[in-house]
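In the form predicted alone, a lone chain appears below as structure tokens.
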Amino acid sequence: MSQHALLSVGAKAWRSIPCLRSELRLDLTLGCGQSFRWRETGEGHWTGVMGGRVWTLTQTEDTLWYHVYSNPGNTALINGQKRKAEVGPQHSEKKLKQVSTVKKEEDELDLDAVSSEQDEKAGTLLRDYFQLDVKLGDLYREWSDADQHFSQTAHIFTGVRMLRQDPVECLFSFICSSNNHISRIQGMVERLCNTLGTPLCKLDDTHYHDFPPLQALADSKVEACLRDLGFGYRARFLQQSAHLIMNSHGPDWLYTLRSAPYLQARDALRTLPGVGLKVADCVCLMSLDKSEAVPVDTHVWQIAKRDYNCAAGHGQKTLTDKLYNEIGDFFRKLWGCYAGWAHSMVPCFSLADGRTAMQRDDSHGPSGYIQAGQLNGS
């Protein structure tokens, strides 16, 4: 049986990037609730899917290591290329049977002789994946100089990232998240992948599918699968969305939203079934480029009253549109072009000085987007 990697077993399968963990922190960065598909699969190492492939990732102070399993059969290709296989429900039952073979593992865990190029590119999507071209560091001094609350937070909560997601698997993922928490996410998120996902491998006891593709997502039996599979009344938007984008879009409709100013991608994001300003949001920081996106839900809105003295709602207490964008331009002002990702602090300001801020039963790290039962998602 494969097993997941480990670097301390057979480190000549394993590839690596100059990475400083104050640049990068992988337990903060993939356990805060930005993506679903990431699990910790070994004291400080991480197995997701990204790409259509599956990949451990780990770190040491100054590198960032990365294994990636092979895929028989697999052509999926970066940043939302059309995939081989797009499978709908009616395959379901069969494909929930299907158990990818992997070549066997050799003594040292080498899965895949991985070539030049194929190095190359991995690197490539994963520095792409994590946004390394971003020097953290300056952005921490820059939000530092301007707000006390960073300051005195920035070097307990060090190398806390925004990742640069596929659109629509980051998309259908927080459509999941309405009214959520992170570990009931995941696991819908995981039933998704297994259900209409192509497969990639199995490891150890796990089998890991790719995201499925808008087309199997807007097939038509889909919102009854999903029922089926525990997702509610968002089994309706999840199909809808779908639809909707592949009907009056095209398959590729999302993606030309990177190149969209950022209240143009938001607008057209919330004409979609599911999704709502914060959702939108999300989507719009996590996949779309728009680093000054700023989600916000009451969590954020309480922080923003209490240490910064936003006077934006005073006696309101209900979260209404207009106040979601006073509040995200409180943020804006402050914080400048990359507010969203300074944002993902905001939940460590509370944890720094003693107070609980946030109800956080199952996360690795202190920084989320998600607070369970806080999500006002659509």
Contents of the next structure:
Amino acid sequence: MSQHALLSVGAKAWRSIPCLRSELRLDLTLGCGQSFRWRETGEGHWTGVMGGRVWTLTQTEDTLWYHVYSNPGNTALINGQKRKAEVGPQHSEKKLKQVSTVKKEEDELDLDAVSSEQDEKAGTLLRDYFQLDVKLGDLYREWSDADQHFSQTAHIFTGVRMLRQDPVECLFSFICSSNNHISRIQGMVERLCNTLGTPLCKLDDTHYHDFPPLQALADSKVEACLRDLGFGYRARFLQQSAHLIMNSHGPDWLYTLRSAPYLQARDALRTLPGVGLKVADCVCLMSLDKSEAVPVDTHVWQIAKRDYNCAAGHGQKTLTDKLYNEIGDFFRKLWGCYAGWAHSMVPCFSLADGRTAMQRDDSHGPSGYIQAGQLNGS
DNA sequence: GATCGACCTGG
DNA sequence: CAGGTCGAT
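Could you output the structure for the form predicted in complex with the DNA, given that the previous block was the form predicted alone?
First the chain shown before, then all remaining chains and molecules of the complex.
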């Protein structure tokens, strides 16, 4: 039986990308609620699905190591472009059939020993996913120059980086996030994939599945199915949004929003059921290349008032659309066009002066914004 | 615009 | 109550 790869064991083939820990912290980036698809499967080893493949990632001081597992009876590694086309017409049934008959040769062939062309694609895919061309060190310096509060605490948390996720996965994961907390969202997304996604491979009793394509999510039976899986009222939102995209826009629509201006993309997303300002901003920031999008929740609002003396919404009780936009604008003015990236460190701030914050605040603790253990090793 | 209650489920 | 959204005041 296949097992999760471990760098120290070395039985699996590992490839690497030069990457300083200061430019990427796997634990903070993968485990803080951007993507709900990664699990720590060994010490410092993160396993998840990305680009239609199962990966295990780990890092040393100056190197990012990755192992890509072969999918028994699946097609070659796909890149971002090809995936885009694939989201369209065909669904699992057809895909599975095609897969089992053709591509026999690759079943025998483990990716561990596969062509350098594949290796190159994998590296490219990973660099794209982590957006390694964006130099985090430069951004940190800019934010620190502009923001005294940032400079006080940010240096402790270098390497928190924005992922460039698949828009379909990002959208439907964050529709699940409403009125909900991270651990449950993770479970829901997992059940969603296991039920509607194409199986990829099995590692140590864990079955990994691709994220379901739009077509599968749009099926009218999906709402009932997801309600059974404990999605609650979000079941309808998921199915309806998928259906709306498929029927009114087409399967490529989400991807085309990558080249639309920020506010235009956000408005477009907001026409989908279950997508408000917060979810739309999450999708813009984490999958549509809108680095200026700042998802605002009550926690960010508190930080804005407490740490930044932001006057917006003074004496207001609810987070209205107007106030939401004002707070976003406030941080965009402060941090510039990568404000969304800077915003992802906000949870780290409250953690950094967590002791004082917790004593001063009240006794609610860190409010689940950051999960326990996330700071280990910092 | 701003406020309010409902919406599913589990910790 | 939870990292929200929707529809009705």
